[in-house]
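What follows is one chain in structure tokens, specifically the form predicted on its own.
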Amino acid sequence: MITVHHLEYSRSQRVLWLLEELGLSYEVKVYKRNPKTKMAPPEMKAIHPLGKSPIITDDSLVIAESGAIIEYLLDRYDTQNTLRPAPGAMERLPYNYWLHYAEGSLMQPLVVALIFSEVQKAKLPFFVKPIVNGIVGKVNAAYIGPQVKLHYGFMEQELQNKPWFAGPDFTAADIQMSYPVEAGLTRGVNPSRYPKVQDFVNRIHQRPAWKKAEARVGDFGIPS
């Protein structure tokens, strides 16, 4: 039986909602952030080493990190392959290169932006406000806003002339480009600049497996 270690408003999200494309049984385990920390709490380090999520026990194995809890599941329980390309064919590239952009390109900017606006908003002495202000401007600036830009633009351009972003079929690439799309988005992206990128996202929540994992564990969103 599939276990899904599921921390809410994580990743793990994505795993859920694959499950119920592929219309697989699962159970849920649900962990709470910690609300101070807004981290994992300590008993997922009881699953895996890292305590970080998503995570899934299938019987004896134990996997770690959305791309490869995917690969697995796909590997495994979608032999038909009838969410990513039959191997050989000219969408697998694509469909490939989207699955390892969402964390290995796309999350990057937005995690870092994550992290200098939590600073922002720590209780500072007032003389060192200015200061932490000043240096988060400027990474903003240089890094944060232009790096976010081009990624945004990037898919907008992207997704002019296909539905989906490995091509005209829906696959997993899109489920885990899900998450990094809308993290962009709940932490201040404007969505009027990208209509492509945010019709993708009202797509996503339209289907029918999206619907029913969420109603599996409440209100899916993204920490902002």
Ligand SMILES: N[C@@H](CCC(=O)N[C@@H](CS)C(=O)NCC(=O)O)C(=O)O
Contents of the next structure:
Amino acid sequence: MITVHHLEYSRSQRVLWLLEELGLSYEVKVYKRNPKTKMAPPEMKAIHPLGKSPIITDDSLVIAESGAIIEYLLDRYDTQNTLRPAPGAMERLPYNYWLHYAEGSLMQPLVVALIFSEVQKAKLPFFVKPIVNGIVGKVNAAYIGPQVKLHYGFMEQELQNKPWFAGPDFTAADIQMSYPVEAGLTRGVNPSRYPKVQDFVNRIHQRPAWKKAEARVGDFGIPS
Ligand SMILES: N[C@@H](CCC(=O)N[C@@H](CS)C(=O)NCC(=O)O)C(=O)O
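Since the structure above is the form predicted on its own, I would like to see how the form predicted in complex with the named molecule looks, so please show that one next.
Every chain and every other molecule in the complex is listed next, the one we just looked at coming first.
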């Protein structure tokens, strides 16, 4: 039996969605974030030493890291390759690219954006606030803003002539991309500048498997 260790409002929503797309049965154990630090609770470290979401267990196997979980589930339960191009197919390379780009490249500036927005929201003595705001403003102007613009411009361009990231068909790479794409939109990216990206988000929300997975845990919100 597959169990998804799901931290609320986290990357593991993708695993729930994938399991619904594959029509597999699974159990979900929901963990709450620490209200102050937003970190995962210590119980998750009892499952995997890093204690980060997602983690799945499949009988005695423990698997962490969303990309590795997706590959494991497809290797084991999607042998007909319904959610990825078959090895050797033309779209297999772009599929691999987007599967890895999501966590390897796109998430980076978005995590920095989240950290600096938390720093700006922190309760600080009034005389420290202008200094902190100045630093945050500089990091935004020099790094976060240009990087996020670069990535969203790239994705917008890539989606000009194809409906899904890897080509004409919906794949698990779209599932992996969904979280960082939406994280950017909740962290200040203006959707009207990226209509194809916004359209991607609208279309994934319409998928029955997305709706089923979201209904299973309540709400798929993303920390902003
Ligand atoms: N690259 C990892 C990232 C895992 C990760 O950082 N997960 C976040 C949730 S979105 C987490 O568990 N945060 C809480 C914590 O670090 O305590 C993956 O894709 O699985």
